[in-house]
Structure formats: structure tokens, C-alpha cells
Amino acid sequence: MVNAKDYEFKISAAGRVNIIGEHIDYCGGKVMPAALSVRNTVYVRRNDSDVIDLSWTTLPDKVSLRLDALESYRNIKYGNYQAGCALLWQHAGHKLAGCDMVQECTVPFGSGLSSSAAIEVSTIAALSTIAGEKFDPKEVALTAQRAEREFVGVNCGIMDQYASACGKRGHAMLLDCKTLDCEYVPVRLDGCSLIIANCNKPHNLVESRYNERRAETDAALDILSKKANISCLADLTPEMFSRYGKLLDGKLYDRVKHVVEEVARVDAAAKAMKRGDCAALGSILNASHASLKDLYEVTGRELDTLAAAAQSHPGCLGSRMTGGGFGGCTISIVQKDAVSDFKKRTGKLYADAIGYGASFYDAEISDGIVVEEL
């Protein structure tokens, strides 16, 4: 337990769920994430030194990060994310101050709900606040992304950090990952709920095939941009893909086909959300999962089993994996009066098939960064 009275600020940032638009953020596409009420919270106070003293409520470890040696902490077991954030924030021209920092995370690790982004964003916001600076949430998100890419080694897009920093209660974000233009879309699910289920197979994006997919899409873009006038794969229209897709070999063709069709699904999902058409939105989620399974190959037995179990329930309008894949969570649209039975039946089908249970989360759509003075 943290005694809040011992600290100057309590600063938190949200985990996120991506409703639709998977593996297209780094391809320059639009995505539709929402910030969640599960969060990483940082309690922070100045300590008048040149050291960040880190501790966690969930770990016995304590780590000291010297402000003049942040580059040296890349390979430490705990604290490398915080060190990378501090270093990249410093490189962006911001002040750092020695501080005591306790971190408390309620985002399930390895769940695909972006615990890493919540940690990065809340850490930078805390460092800025304790140094007496105001921060721009967009700059925090971009710096957090750079920390994960350049310091930790995950070649991620901007979606996770942007949602964690800039989320708005009760709204999804229709985020253009190429321009960072963002439209807040009220989540209208009359008579339905969004249910998040964790298959409880943790994923590690550094060790998984996530970076492999990034390399494949980069290779496809290099080939296609020589013929089509595009700067990112999300610019590729269905007509262009029909014309130039034959330039790609089998796996690259499949990856790009997913990107082109997922871009169209995001547009259709945003329209369905705005008119409150849960049935249409559910069908789009089902199609997205099938594409992520068959074309992008980022699901796996556990996620496929969980999505299929969810889709088989009569009260479920649609379900798909969410996040980077290779483990983590599904998101389902379920009629409110069927939620209890949905969890029970889906959980049993999954456990019977896999041998261990799934976890279900009742998380609300929340704000991004929240700063409280204590």
C-alpha cells in the first residue's frame, strides 16, 4: 500500500483497448482505441538529488536511476522502461529532477491492453510534473513511443501511447496514425456492453513475431511504392492493391491484404458506432479476427479458441482479438442481459479446450493522463 500523504503528486495513465484497426497503426492507418479505467499510477515526490529512486507496489525490487547515466539501464530487469522514458524526455529538451517514484499498475501484464504504454506515459507525465513543467499529452505520447522503440526495442506504432495519454471518458478515438488527427467518437452501444477477456497466455512483443510483421510490411511498402504513389501501406486503395498486389509473394500479399481490408473496416466501424448499430459493429469485429488469424497470422490457438467461444454465444454480436496478438485479450460486443451467461459459457468452453481459464474484465472507458496534487 502507498501512503499518498507521503507524496506530492499522484499521476496515472490509462491502459487501452483497440476496438478495431489492428496492426495498421504502424502502416499509417486509422485506428479506433479507447482508454480504460485500468491504469498505471505513479506516486512521486522530489528528493533533491540527481537520482530517480524507483519502487513498485507489486514487486519487492527497488532501483536507482542516475540522471547522468540513464543510457546504461537498457538491460536491467526492472526500470528499463522508466529509464528510457526519462532519457528520451531529457533528449527532447525537458528538465529532469531527482525524485522518489512508486508505481502501481492495474493493467494486466502481457494482456494486450498496453501496460507498457500506461507505464511510459504516466512516467513521463510524472517526471514533467515533478520538474515543474507543464506537458502536452501528444508530446508525451510521441516521446513514450520513441522510448519503446529506441530504448526497449519494440518497433511499435503510436496508437497505444496516444490512447493512454489522450483518452476521453465515454469516447473512442478515431486516430489517424499518419497525421495524428483525432476525432472523439461517443461509444454508443445501446443495450450492449464491451466485454474484455484475457486468454491468460502472456505475450512479449520484444520476443514475439511483432517486429517480424513490421519488417514484412516495410518490405511490402518498399516494393509497392515503386509502382503506386503511396507513402504508407494505409494509402493503398483496394483498386491499387488489385493492380499491384501481384508484385508481392504469398506472405507479403496476405499481410497487405489484411492492411487494406482492415483500413476499410475501421471506416465502416466508425460509421456503425456513430449510428449505434451494434450488429454491424459486431460483424466487423468477426471479420477483423478472421483476417488477423488467416492473413496476418498473429492470433494463435488460445485467442482463436476464446474468440470462437465468444462468437458462438447467442448474446454475442461479435468478438475479436485486440492488441498485438500472440496472446492477450479479446473484445466482444454482448447484449447486456446476456453478459453473465456469456462469461460463464465462454469461460467454460475456453477452459475445456485449453486446460485453464480466461479472465473477464469490467473496465470502463476512461480519461488518459490524470494528475492529482496530494
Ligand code: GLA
Given for the second form:
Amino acid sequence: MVNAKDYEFKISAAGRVNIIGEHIDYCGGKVMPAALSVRNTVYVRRNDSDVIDLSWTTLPDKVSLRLDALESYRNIKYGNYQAGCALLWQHAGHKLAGCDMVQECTVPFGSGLSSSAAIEVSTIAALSTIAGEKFDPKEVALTAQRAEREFVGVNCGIMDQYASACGKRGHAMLLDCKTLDCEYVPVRLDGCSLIIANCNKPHNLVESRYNERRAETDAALDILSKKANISCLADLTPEMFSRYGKLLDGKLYDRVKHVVEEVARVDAAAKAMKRGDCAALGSILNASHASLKDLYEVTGRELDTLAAAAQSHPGCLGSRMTGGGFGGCTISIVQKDAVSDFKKRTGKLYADAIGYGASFYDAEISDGIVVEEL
Ligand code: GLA
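Could you drop in the structure for the form predicted in complex with alpha-D-galactopyranose? We only have the form predicted alone so far.
To see the whole picture, the full complex is given below, headed by that same chain.
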């Protein structure tokens, strides 16, 4: 337990769920995530030294990061995210101050709900605040993304960090990943709830081909931009795709088909959400899952089984994997009065097929960064 009154600030950032728009943020598409009430919280106080002393509520480890040697912590087991964030915030021209930080994470690790973004974003917001600077949440998100790419080595898009920093309670974010324009759309699901379920695939078995997918889309963009006037794959219209798609070999063709169709699904889903049309939204979620399974190939047996079990429930209007994939969570739209039976039956179908259970979360849609002075 943290004794909050020993610290100066309590600063948290959100985990996120992505409602629709999967694997298109790094193609310049629009995505529709929402920030969650599961979060990473940082308790921080100045310590008038030139180190960041890090500890966790859930780990016995303690790590000291010297402010003049941040680069050297790239491969440490715990604390590398915080070191990377501090280093890139420093590189962006901000001052750092020695401090004690206790980290407490309620975003389940490896769940696809962006525990890493929540850690990165809350750490940078804490570093900035304790150094006496006001921060711009967008800049925090962009720096956190750079830390993930340049320090941790995952070539991610901007969706997770942006949602973690800039989320708004009760709202989904229609985020244009090319321009970073963000429209907040109230989550209106008359009579329905969003249910998040974790397939609990052991993390050491998650074979992440994330960087490989990115490389494939980059290669496709290289080929297509010689013919079509596009600066990112999300610019490719269905007409352009039907004209130039034949330039791509089998796998690349499938990947780009997913991108083109997912871009259209986000648009349709945003309209359905604004009308409060859960049935339409649900079938868009189902179509997205099928595409991530067959064209983009980022699901796997566990997520496919969980989504299919959910989709087969009479009270479920749609279900799909959410986040990077390969393991992690699904998101389902379920009629409110069917939620408890949905969890029971979906959970049983899944456990019977896979041999271990799924977990269901009742996370709420929440704000991004929250700063509290203690
Ligand atoms: C991960 C990445 C995001 C995004 C999703 C897939 O969560 O961090 O940038 O690409 O996968 O939509």
C-alpha cells in the first residue's frame, strides 16, 4: 500500500479498449478507442538528487535510474519503460528532476488493453509535473509512442498513447491518426453494454508479429504509392484498390484489403454509434474480427474461439478482438439484461474448448491523464 500523504502528486493514465479501427493507426487511418478506468497510477515526490528512484506496489524490486545515464537502462527487466520515457522527454527539451516514484498498475498485463501506454503516459506526466512544468497531453502521447518505438522496440502507432493521455469519460475518440484531430463521440448504446473479455493466453506463448505486419504495410505502401497519389495506406480508396491491388502478391493484397475495408468500417461504426444503433455496430464488429482473422492474420485460436463463443450468444450483437491481437481481449456488445448469462455461457464454451477460462472486466470509459495534488 502507498501512503499517499508521503507524496506530492498522484498522476494516472488510462488503459484503453479499441472499439473499432484495428491495425490501421500506423496506416494513417481513423480509429475509435476509449480510455478505461483500469489505469497506471504514479505517486511521485521530489528527492533533490539526480536519480529517479522507482518502486512498484506489486513488485518487490526497486530500481534507481540516473538522470545522466538513462540510455544505459535499455535492457533492464523492470524500469526500462520509465527510463525510455524519461530519456525521450529529456531529448524533447524538457527538464527532469530527481524523484521517488511508486507505480501501481491495474491494467492487466498482456491483455491488449495497453498497460504499456498507461505506464508510459503516466510516467511522463509525473516527470513533467514534478519538474514544475505544465504538459500538453498530445505531446506526452507522442513522446510515449517514441519511447515505445525507440527504446522498447515495438514499432507501434499512436492510438494507445493518445487514448491513454487524452481520453474522456463516457466518450469514444474518433481519432484521425494522420492529423491527430480527435472527435469525442458519446458512447450511446441504448440497452447494451460493452463487455471486455480476456482470453488469458499465457503471455510467453503470444507470438507477436506486430512489427512484421508494420513492415508488410510499409512494403505495400511503397508499391502502391508509385501508382496512386497516396501518402499512407488509409488514403487508398476502394476504387484505387480495385485498380492497383493486383500489383500486390497474395499476403500483401490481403493485408491492404483489410486496411481499406477497416477504414470504411470505422466510418460506418462512428455513424452507428452517433445514432445509438447497436445492431449495426455489432455487425461491424463481427466483420472486423473476420477480417483480422482471415486477411490480417492477427487473431489465433484463443481469440477466435472467444469471439465465436460470444457471437453465438443470443444477447450478443457483435464481438471482435481488440488491440494488437495474437492474445489479449475481445470486446462485445451485449444486451444489458443478458450480460450475466453472456459471461456464464461464453466463459463455459471458451473453457471447454481451450482448457482454461477467460476473464470478464467491468471497466468503465474514463478520462485520460488525471493529476491530483496530494
Ligand atoms: C497495438 C499498437 C497500436 C495499434 C494496435 C492495433 O495496440 O500499440 O498502435 O497498432 O496494436 O490496432
